[in-house]
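The chain that follows stands alone, in the form predicted alone, written as structure tokens.
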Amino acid sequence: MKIQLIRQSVDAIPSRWIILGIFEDESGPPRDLAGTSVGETVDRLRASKDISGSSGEVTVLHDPVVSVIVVGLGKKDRLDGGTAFYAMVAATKRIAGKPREDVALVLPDVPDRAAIAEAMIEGAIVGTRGPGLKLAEPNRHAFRSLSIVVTSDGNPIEIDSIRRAEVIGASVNLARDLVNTPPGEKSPARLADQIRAVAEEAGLSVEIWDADRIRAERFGGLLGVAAGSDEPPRFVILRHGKGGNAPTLALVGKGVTFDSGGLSLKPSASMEDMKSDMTGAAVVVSTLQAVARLGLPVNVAGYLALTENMTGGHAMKLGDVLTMRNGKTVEVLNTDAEGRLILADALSYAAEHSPARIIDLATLTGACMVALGPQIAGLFGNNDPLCEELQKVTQRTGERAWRMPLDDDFKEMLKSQVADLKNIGGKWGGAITAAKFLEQFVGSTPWAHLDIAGPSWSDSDQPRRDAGGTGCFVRTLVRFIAQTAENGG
């Protein structure tokens, strides 16, 4: 899709389709549309209540011409991009059932008009991209071109600002087309060779361990989980280095391409969305991508521990003691507590490297759907400040997360009789003791810890997002390493 930035009158837009976002609070047409055909149906239609401007509600007016995409952006004051995200989703995927050749976005008339604009395009971007991955016929078209339009002075929209939205929006479609992969396709071995491809491409640098190194490596955990399975594991390192001296963030992902619960078999209902619980290392690869394309001046490095958990013959059984990279020991008690075992190795092996910051994302537990729903993450951590600078990124981006208790008396739950740590905590907090185990891998460095098992899969097709992967904090980690950059790393 060629996105390009315009300046002109709505009346002069030669597209055939015009996205124009109203306002909930505002009375009457948009100010774009005064005097037209189509402000006269929107002053209509808001007097008869039929449109009321409310988030994501997506109206489309017929004219001989032109046909307007009336999308809802809330109260103005409240606009922010999550937002103007959501509601461009909403919008595109209205249209984009069938192909189209130039679309036009009319930018919002507002103070921070740029970085509203990136949060659009972003959406649109996601909007046009379906989850049907293997349909014979696609249900879903990228538009031909985009035309950002900016009908009144105000504060400037950057050509930078288009590109940057760009990058970004394509890199969380590749975190859905994933996550989206069914598990046949993408066993460990093949993801590890589809995030080569992807980050040779950007520029990364790519290591990829096989299962001999990483018995060498003493990755105790992700060779438990993995010895189910008739396919090895793999551990993939990727780095960016553009930062010079300026320390590294490290970003861990859980990559377990799919999960049937091991000998803790979880019933068939649900297995059905295993494929996504990969998603951690989507998301890694994902934000990496897009920092490589954008060429941040930063250090990152990606850490990604891939396997399926599988019921063979040679599984992992209760009772079981595995030894983690760092030397700890663990008791498993519930094969499907596995995410955690597979991050212990991959959190010792990043701890080991002096990163300044560590951030792990993992799909790791209902029991954080259980306490906030399926639209909100799980944050933990040891680190105020790392905690505090990532919740305010998510807040900007519209990607929830919601901070959570970590304190010391949740380590006693972990206690083993028999090792120096069991991989279940017992019936309560199950989301907190889960984060507590994976603090004993960190040592001192400053960590924070995304439970995402509730926003990265979406069950249903909604208005403002699909079924299946939602490539969830692509967004937030971008714009946070971008800031990190901003601030000197």
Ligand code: BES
The other form holds:
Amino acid sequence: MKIQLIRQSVDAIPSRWIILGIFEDESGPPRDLAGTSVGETVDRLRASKDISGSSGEVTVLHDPVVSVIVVGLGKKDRLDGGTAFYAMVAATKRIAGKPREDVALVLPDVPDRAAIAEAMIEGAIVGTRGPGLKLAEPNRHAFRSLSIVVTSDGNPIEIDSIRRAEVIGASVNLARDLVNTPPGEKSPARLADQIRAVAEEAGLSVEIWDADRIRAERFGGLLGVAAGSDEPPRFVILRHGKGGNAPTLALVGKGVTFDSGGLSLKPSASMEDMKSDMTGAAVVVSTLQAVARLGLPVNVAGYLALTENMTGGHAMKLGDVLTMRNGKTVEVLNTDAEGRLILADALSYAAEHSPARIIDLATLTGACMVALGPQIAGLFGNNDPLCEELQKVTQRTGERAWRMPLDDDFKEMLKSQVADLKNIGGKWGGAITAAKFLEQFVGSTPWAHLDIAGPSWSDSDQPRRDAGGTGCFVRTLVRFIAQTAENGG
Ligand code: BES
Ligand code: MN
Ligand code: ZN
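Given the form predicted alone above, what does the protein look like in the form predicted together with the named molecule?
After this comes the whole thing, all chains and molecules, with the earlier chain placed first.
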């Protein structure tokens, strides 16, 4: 989808399809439309309350020569990147079922126009891509081109904003595509190869460890989980080093390409979406792809632990004890609590390289969804400023994360009779005990953990969200990283 910037009055836009945002608390047609026939139609429908302008509302108006997709943006002074993004997903999703030539997007005239434009362009890129990777006939089409129309002389936007949004939107879709890929087509080895291709194209340095190397590096957690599978594990290290002497941010991703539960087997229905258990890894590689393509002046490293969790004859058994990278021993009492086992090694290894901060992303616990529902990530960490900074950025992107406790009494629940730790807590607070487990492997490095079991995946097709992988937190992390660059690392 070619994206271009044009300066034009609305009645002179050559496109046959025009997306137009309107506000809930504005009466009459948007200023840009006054006097046009579309403007009169919008006016009439507002008067009859058929259009309210509430956020994400989509109305398609067909004229003899042009079709206008009117999308609600909610209250004008409350418009933020999240509302703008989801509104555009909804608007573009409505018309992307067939191939389209040029579609014009009329930018609303708001103070922070560039940020809103970026979110809207990202929404258009995400909304024109669906989860149907394997359909014989595609049912979703990127537009041939998207023209960003700046009409009034208010705040102009720079071509840089458009490029930035293009890169970020494409990276969200990369994460979604990787998650939506069938598990049989993304064994750890194949996924690592795909990641290598992405990394090399973007200019990231990439290192991939095979099972022998993983054994030589004493990653007992990753090896333990991988033992039940015929597919060997991989450990991937990505590096973007454009930050000079600035400190390094480490991103760590859980990459379970299919989670059957292992011998603690999941029921069939719980396994249906377990190809998404590598979302953390997908989000890390996608974020780094964007960071590299944008050439951000930062140092970021990505660590991805890739494995299947299966039930093969060599599968780890309940009561087995694994020795992790940092020397701690873990008694495995539930093989379905595998994410923390592979993350333990990845976090220890990341921490050894003395990054200034670590952020991990993992589809770690169903308990987190019980606590926060399917669309809000649990945010845990040992460092308040880091967590607060992250949460602030989520407010700009509309990706939701809620801070959760990490009190020390939860550590008691991980006590084992035979080893340093066991890999499950008790009946209650499962997302917290999982995070508390991870905390044992980061030492004193400032660390934040996002449990994305909920927001990584959408069970159903919604107007503002496709079914399948969501690519959650790519938009947030890229902005978080861009912001650290501005603050000097
Ligand atoms: N991958 C799952 C968590 C998950 C569940 C992600 C649902 C997305 C949707 C994880 O490996 C898991 O199985 N966790 C267990 C932990 C338990 C055995 C302590 C869980 O949540 O039941
Ligand atoms: Mn599991
Ligand atoms: Zn899992």
